[in-house]
Amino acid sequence: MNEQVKLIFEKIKEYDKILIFRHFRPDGDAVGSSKGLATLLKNTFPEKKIYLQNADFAEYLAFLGGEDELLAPEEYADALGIVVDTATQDRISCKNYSLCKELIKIDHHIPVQSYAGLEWVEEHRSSCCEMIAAFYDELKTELKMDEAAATLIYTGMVTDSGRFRFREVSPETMRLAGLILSQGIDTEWLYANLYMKEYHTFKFEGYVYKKMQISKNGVVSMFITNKMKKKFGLSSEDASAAVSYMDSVKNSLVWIAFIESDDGAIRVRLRSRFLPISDIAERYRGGGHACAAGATVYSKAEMKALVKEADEKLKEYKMAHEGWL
């Protein structure tokens, strides 16, 4: 047995109250990597205290279910807080983490940041629900799954490799998401729930496709304004979105969607084929993975000068690599 399953697994036998956080903005595997972790734990422990701590939520994710509320702080104390999907401390949603009374992490990002006295961390996962099912495959004897549990952990799996099309993809992975559709999750339905769009995001995909630019060496990007969200009734989900309509044009490796905030921050969302780029989204506020990172600029020189980095890196990469596409 993978020794930091093993201890994790001993922490939470030895506390009565659990409480499970991720990152703010979340994501389908944020979602499903806290959700799903909190259902198999109270399939398994009916008697213990296990609660969701986030300060927001997803609304395209609402078919996933609610969230609990918040505890007061003093409730903290006595707790063992799990940090899920998370590489930094700086993006865990719920700033009370730090009161629980030991923290564990589990993570399947770059790890920049040690920040929880047990972590576990495997950066070569395609998400942190596929970390979630191998460790339900693990412990198969001990813990109780159900189709609830199942669909929150293969939503994050789903979500977080592309549809199964990323490069962290790997046998394993296709072997524990077998493992975790035997519980009979109804995929039709989850797809259907995935893929469904509002009429005005159709609307707003045609936008960007019209007004998505080009650097010279193929940096795809696009800056959705405050006024564009409003226009086509725009959440912040949906407008990150747009990183997602431009990943398929000829001769570009590295895609960027720039998303105005109303506190003045620009949230970017980074992707890429083949070329790592997360380097650039740590030097801008953030980071992730090798291919697929956030990062945060406050004004457009900031955009400017960040395009202008990957296309510097774009221009190397396919200077080195014959045949890159």
Ligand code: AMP
Second form
Amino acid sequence: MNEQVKLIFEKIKEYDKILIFRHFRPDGDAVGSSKGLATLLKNTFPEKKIYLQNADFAEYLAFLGGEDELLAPEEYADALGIVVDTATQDRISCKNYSLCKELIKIDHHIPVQSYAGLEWVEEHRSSCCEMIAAFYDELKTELKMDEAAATLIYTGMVTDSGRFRFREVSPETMRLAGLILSQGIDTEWLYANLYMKEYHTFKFEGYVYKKMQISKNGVVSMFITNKMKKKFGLSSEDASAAVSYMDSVKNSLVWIAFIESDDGAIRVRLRSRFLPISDIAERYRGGGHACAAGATVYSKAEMKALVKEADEKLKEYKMAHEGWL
Ligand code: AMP
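Right, and the form predicted together with adenosine monophosphate (AMP) of this protein, after the form predicted alone?
Let us now look at the entire complex, which starts with that chain.
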């Protein structure tokens, strides 16, 4: 058995209270892994107090169910905290995580910071939910899986792997997905929830196709202003989805959405095919995975500089490689 899995399970058995944390602005993997693990542990240990402790939520994932109320800070002192899908402390949604007696980290991001006493980090995994599935696989005889837990875990596996499309998807991913799927998930219901969009969102999608820009070497980008959000009636989450609309432009291996926030900061969502771009994100107050990263900029000049860096990098990549599309 994986040594980290064994140690984590021993800790879980030791504690009566377990608090589960994830990163802010949660995606399908953050929600799926936090809620999936919570459900799995609640099924297995009905006598334990197991709570999700997160300060924010994603409206578009509301179909996955609700959240627990935040506990008073003094309630953390005797708890085991488990943080899933979060590489760095500053991205943990609920800041009280540090009050837990002990902390565990389960993550699949590039390990830039160590913040827990016990850490299980596997960068090659296509999702954190894949790690929760692996955790279950190792402890099948001890853990109680059900359809609800499986649906949550499968959702993260599906969403963070781009519907099993990204390179990180391995035979092991598919084996674990099969194991989770065998719990009887209603995949048609799940995909309907993942794909259905509001009418105004389709209108916005059309607008993105009209307005997106392409640099000399093929970086596609779009700045989504607060004014546009208002015009199309978009939430920040709706606006942020624009990055995925730009993902299949021929000759473009890098695509970037800049999303204006109310406080003046501009959220940057960077995506790429074949070449890593997380180093660029790191230079602009961010980080993430090699080909899916995030950052923050504060001006049009910074946006321009970031696109220029990406364009240079893409130029070098195209000169040095063949076979890109
Ligand atoms: P996003 O574009 O927000 O979906 O982020 C893509 C990936 O980069 C996710 O795995 C995030 O956890 C990570 N990420 C986003 N923003 C940051 C940041 N400011 N610092 C570190 N990692 C980030």
